[in-house]
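Next up is one chain by itself, shown in structure tokens, the form predicted on its own.
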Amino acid sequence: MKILNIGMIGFGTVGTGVYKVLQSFKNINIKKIAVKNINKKRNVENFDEKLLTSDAYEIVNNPEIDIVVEVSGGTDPTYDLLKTAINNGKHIVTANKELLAKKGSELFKLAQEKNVVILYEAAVAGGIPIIMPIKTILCANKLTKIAGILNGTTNYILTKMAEKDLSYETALKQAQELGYAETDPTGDVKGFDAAYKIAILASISFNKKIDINKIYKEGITKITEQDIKSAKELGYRIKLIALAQMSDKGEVDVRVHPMLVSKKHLLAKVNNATNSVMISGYPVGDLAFTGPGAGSEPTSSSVAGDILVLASELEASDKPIPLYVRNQTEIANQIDISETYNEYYISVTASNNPGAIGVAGTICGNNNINISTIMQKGINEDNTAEIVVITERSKESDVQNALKELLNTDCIKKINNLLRVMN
């Protein structure tokens, strides 16, 4: 039996989880582990402190190490470390979605040149197997759409806002207390984390390079208790949706933003920190993958799985099988959010005067927007009322123009929120 030497970069929650899983496999030898603080106490029984080093380059330059496992996160110095490892002929297993979204093309190209592979199942949805199914069993399909809940923190917050009538701020604080949200939750609540993940999924599903900077990102910080209540009354739940779809013309639409999702839809029933990914393609049709999207055990399951897949292949041959090699040369034609078509939820505060709804309807009509539902929510003390509108399918640029015109009228006092509705 061939023994593979593993070098790990990072030994936090995920890293320690991976270490524990790999202890039961006799063909895996953890040679060295790079950490930032070598003196930190590790929550691992019978751990050999001699495995630790504070110099990650000691791992990527070690000729005895076969696979570098990176679970430290970030792009600097991680990008240079992995590039060095690949140049030294080492295979890579990583959970680093930000690095792959920003620098993946360069790393995959280099890996192909050096005849090594990069596996990254844990980078997108924690313990949910999604990368390997797309690259293997679904490779005969033409995939056209991916829609999912890819961030457990925001899904937990939105779930508690809906179930417990909590404000965004209160739900966020609760998520932080339970460890679902970081002290600085910006990456999650502003949509960056989900954007990295949908960029990776879109690139392998459509076999095109996705520019992370062209992905429209909108988080959940503007979602109010009233939005949650109005959505409920209209038969929807609000979810942060990561969406990627390809048109018949080959244009790619990739974005992350909150959406009203029908209560009958599968994604509306995915609650708390659970993740879910829905894929559409031909000939398979529609598929759904649901499960734990983060945490030590689910993520370490995917990381360890990638390591063992590599171990199995390297036992049989020194060359990685072609399906594991990522070779993308075509750059995706990504369309701007302004060019997309959606149904919309629009909430405005209007004067309680005759004709206010008529004015809103006229402006919408002048901008090619048909209204399918309209709801007025009582009268406020200042003689204003909240009006909620659901539109038919309309162009984003037309809707934005209509909102500007509404704000220039005397009867519309404020645009409270604009959310898109999942078809």
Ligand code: HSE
Second form
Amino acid sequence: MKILNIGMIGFGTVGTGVYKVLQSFKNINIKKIAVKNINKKRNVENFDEKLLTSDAYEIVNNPEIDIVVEVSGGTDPTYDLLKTAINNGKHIVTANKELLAKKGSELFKLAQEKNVVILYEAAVAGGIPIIMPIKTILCANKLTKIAGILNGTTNYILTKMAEKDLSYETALKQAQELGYAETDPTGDVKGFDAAYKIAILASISFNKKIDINKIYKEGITKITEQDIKSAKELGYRIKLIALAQMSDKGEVDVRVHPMLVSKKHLLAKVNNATNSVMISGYPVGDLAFTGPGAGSEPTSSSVAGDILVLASELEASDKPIPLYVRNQTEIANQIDISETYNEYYISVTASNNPGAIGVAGTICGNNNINISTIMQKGINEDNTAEIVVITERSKESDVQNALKELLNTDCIKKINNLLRVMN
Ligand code: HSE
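What would the structure be for the form predicted in complex with the ligand, rather than the form predicted on its own?
Next comes the full complex, this chain leading.
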């Protein structure tokens, strides 16, 4: 049996989980673990403190280490550490979505030159096996669409807003108290985390390089109790959806934003911190993968899985199999959100004047927007009314023009929200 030496960078929630899982595998030897604070008390039974180092370069430059497991996050100094490790001929297992989304192309190219692999099952949707299925058993398919709930924190907040009629602020506070949301929740609530994940999924599904800067990104911070209520009344749930689709012409549309999801849709039923990824392709049809997207144990299942798959490969050969090597060379033709077609939810506050709905309807019509549902429930105390419209499939740029025109009228006081709809 070949014993593989592992050097870990990071020993937080995920790192300690991985350490515990790997204890039962005799062919895996954890040789060194790099941490920021070497004096911090570790909640791991029978842990040998001598494994710890505060210098991660000690790991990436150690000739005895075969696989570097990176579970520390961020891009600095992680990018340089992993480049050094690859240059030193080490295989990489990482959970770092941000690094792969921003610097994946450079790292994968270098890894290929050095004949090592980078595995990253834990980077997307925690414990859900999604990277490996796309790269292996689904490789005969032309994949055309991925739609997913890829961020547990925001799904938890939106679920609680809907179930308990909470405001965004109260639901966020509760999520923080329960440890679902971080003290600085920006990365999750503004859609960065989901954007990194959909960038990774889109690049392997479409086999093209995705530019993270061209991904349209809108978080959940502007969702109000009124939006949740109106959505429910119209038969929808609001979810933060990460979407990637490729047209017949090869145009790639990748984005993250909240959507009204029909309550009959599978994604509408995915609640709390659970993640779900739906993939469509030919010849397979539609697939759905659902499960825990974060947390020590689910994430360590994916990290340890990658390590053991790699160990089994390296038992048989020093050369990793080509499917595990990612080498997208073509750049995706990513389109701007303004070019996309969607159904829309538009909520406006109008003054209680005769003809306000008529004015709104005329402006929509003039901008090629066909209304499919319209809802107004009475008049507010200040003599205004909330009017909610669901449109048929329309072009984003037309909808944005219509919103500008609506705001220029006397009767439309405010655009409360514009959300896209999934049926
Ligand atoms: N913060 C993420 C989430 C998990 O809430 O899903 C790690 O990407």
